[in-house]
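Only one chain is shown below, in structure tokens, and it's the form predicted on its own.
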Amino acid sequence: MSGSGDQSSLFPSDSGSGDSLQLPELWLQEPGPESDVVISSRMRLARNLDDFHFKSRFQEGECERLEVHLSQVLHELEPDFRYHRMHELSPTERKVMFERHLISREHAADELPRGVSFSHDGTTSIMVNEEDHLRLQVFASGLDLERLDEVINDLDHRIGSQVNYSFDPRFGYRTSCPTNTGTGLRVSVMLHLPTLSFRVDGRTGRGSEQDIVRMQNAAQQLGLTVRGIFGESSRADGEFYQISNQVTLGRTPAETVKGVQSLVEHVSSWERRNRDSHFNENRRRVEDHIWRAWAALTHARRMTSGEALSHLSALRFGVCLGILDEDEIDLAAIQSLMVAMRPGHLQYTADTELTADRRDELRADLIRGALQNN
């Protein structure tokens, strides 16, 4: 299951389990720069018109309105872009939305009338009514901020151009949340953290939880924190951490892109720098907690969805190692499994509602199908 390979056997197709949604292709399968540390790239804004309440105090219809009226706006500077109604979807619909990170999660479980633009292959989505007006989010494979940055600049001034947004002087751009206030940037980069945070047989490694606290530690001394892979109020699965602002007002954007460059540069070399003496000295058993996570993704009947992350977080590792062999399974195999393997995935790809044994059981199979046919 190598990179030239194809991944697309283990996604649904456009159509998927109905006629409403088309998914994007998962960008997230070609890995980018610094990718033996860093997943994944994301810049959002936060934006709001000036011709509107804030969601909090929409009058009656105005939330409707104001959907419709961007949509128009959307389709006509993006007529490329698919743009969907999230009342048009069903629950299992959103949630694989969700888990390809175009929506919040709030988002997907909102009443109120509201919508999603996506580009084609994946790297742009834009939330109309989440809790601003509009989220503009552009995503990369690897560390790649300064071209997001010029991304996401150019859809933001091209959607101003179209639209009236709430704007003070001495503040910056108005948002429903006053830590959005300001330029409304949260710059987000993914990292997979092994040996910062590698335990085997009970006992810390080299890494150890005293490191992911320095780490939050320096993180909180520069405006920035460290979450999950889910962002704010989610957990660290899997050895997948989240770097990213906290501060957006009193900061230039070009200050807050520079902050998180800096600090997820620093983390990388510190990762890699661990991987190295880690390895050297305990190689036993890092080479038997990579093949025990082999053994279990290639062997299991029934896998949750915390454990099929965690034994590919140790897949990932190994082949950073270069303890597996890049023709048997490599990062582009291993990132596309990480989607396909969620909750909403497998229900959408099944049709059906599934119990949460039986999504086990699909789990396991497709893990287990995609790493044997190699």
Second form
Protein chains: 2
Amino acid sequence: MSGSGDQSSLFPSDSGSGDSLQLPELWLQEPGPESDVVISSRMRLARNLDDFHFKSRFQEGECERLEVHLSQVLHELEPDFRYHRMHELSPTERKVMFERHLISREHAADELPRGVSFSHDGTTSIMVNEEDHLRLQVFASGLDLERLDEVINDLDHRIGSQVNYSFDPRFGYRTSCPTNTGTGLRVSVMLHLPTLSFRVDGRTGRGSEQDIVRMQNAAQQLGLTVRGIFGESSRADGEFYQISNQVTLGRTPAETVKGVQSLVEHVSSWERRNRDSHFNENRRRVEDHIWRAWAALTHARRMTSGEALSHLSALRFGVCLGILDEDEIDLAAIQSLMVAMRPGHLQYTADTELTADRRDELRADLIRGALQNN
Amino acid sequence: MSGSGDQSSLFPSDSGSGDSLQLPELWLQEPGPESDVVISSRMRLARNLDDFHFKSRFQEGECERLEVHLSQVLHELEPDFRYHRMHELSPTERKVMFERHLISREHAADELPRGVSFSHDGTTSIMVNEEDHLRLQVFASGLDLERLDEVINDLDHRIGSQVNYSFDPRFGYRTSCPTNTGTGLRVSVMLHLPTLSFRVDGRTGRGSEQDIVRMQNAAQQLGLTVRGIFGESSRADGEFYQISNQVTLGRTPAETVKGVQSLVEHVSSWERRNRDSHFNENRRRVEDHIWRAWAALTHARRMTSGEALSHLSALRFGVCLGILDEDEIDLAAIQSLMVAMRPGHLQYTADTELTADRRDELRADLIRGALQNN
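Show the form predicted together with another copy of the chain, please, because up to now only the form predicted on its own has appeared in this conversation.
Now the complete complex, all chains and molecules, led by this one.
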């Protein structure tokens, strides 16, 4: 693999397209703690201002006034952050920002005046007029909740010193949807669990559907959820899962972070044990699975994102097992491809409307180019 | 591909295994006329001796006597040919000979005294006590019926000068099964027809099931048959088909040869036209199909013979279309792999009983080793 460290060429560049969108760096390129199993950590706070109605009850012009107000507050607090008004961006640009996790799918699709402020390194973003007046988000590669907790609390306090947060002494922070009321905190960790659902030749590996269901039931009892990262179903494309808290009321932020952290650690060590025994017992099958994924990624001329995701998952597994040489391909490169191959990114780079067929072709070209020297 | 010319290392060597079997060279390594579409030509004559009963009516000891008699006749006629008695060979050795087309499946499995004589170059073999007393076979790479006709007639006359062929002035040569009576001649040509059944992503390419059925109906009216080479079904693994005559009565050998030749030429030019237009209209899909086949063959750690055949078929198509570089991989190499990867050959090389799982592993190793330099 050529230049596995710097994947910047994979991505739409800041300049050149002639519009105002400036994309941040890709923080996922730096593998974080426990990166063999944990892809990334995210914390989010939902906040609303006392002096404005909730979004569902906005009066005439209130939404626009709030957006202007908050954009000014954020600009004064974080002058280095970039601020974009959503309606000034094209649908493709909004899609790219969604694929970078800077904004939610809903924020990309909404029609009301709204915006987003984000740091140059892409690890902090603040949505204005999403479901709540403010949605603060911080990201880290790997498992890094303690640090994220400090970062988001600092940000929260600094913003809170400039605006009046809507707060109920008994319930905590008031939110647009009651499921967030209290801490307004969502802690999510994305995990790569290939052995959990590893299947070769139609045979079940060590993990099984039952393991997932068991894990989900255990999580639920702790006020947490485990779900496939690409959809709500229990079967995750590419074997990526998200563990997050479901409860925001009657539990402190510290307890919430601790709960997620402890389930993640439990699942991670379970996954590590499984990887070892699974590989030892099915060495040929695992090698076959991983080399075929590598082969398809480096040779195909068309590839859907579902297939690519599944192969990239196998590559990640192969690097962690030492089957693939980390000097040739590293986790950062795989991580970068997972973002760069998404439809919005492909479309943004091509700077033109693309059919699904054409996207499959460009995706194959992009991946082949990144993984091969020729 | 390393040494695409000389594939001898792929095959069990003559010496070393300590037994008596001596395998001939692989004549398929030399591409013959029309090799872009035609893999090989074969002619076979069924002959019986007047002085012995048909196989189904052998008296006590007659079968053994006939085998001894014919082995002597053949030895005197062709002293350079190798002669093997079937019961002196192991089941694996017989399987290897079947996979080399030297003997039929029935001849490999039979229990009666029987044998086979074959030339060093493997292009001629004579089975003794197969369904008929004598089965003369000659092979050529590509489409080469005229030459084969000369070779087999010469052999037929020379044997006929030493024994009394059972011949009926009205019907012709008498045979064990009436479907061969008359000329006793079977002319078969193996074709590679990828566009006939080319399917990508579940979509039908130019060819279709209907084309095959149409071709089969046309052939039948000419007293010919078209069938998948690996089974009687109309869908051929790997898109290999065989055209052969069905009628042996009331038609001269020359007419039979001419009939097969003319249908083969018709189908070949149809296939060539289809290849061009199919490739032009589906360039990406075809390239994707071929590169994925190459990728799987050069990376997999386990592979069934069905999958390998299908990929090798795609490789062959890719070489003919110029997508794959003929300096890197040529038709001869593909042809050799098609034989070397078969179960009997794998087992013979390993010199031990192999499970299907283990064969899949050795097959993948063999193919990967042959197609890659590393």
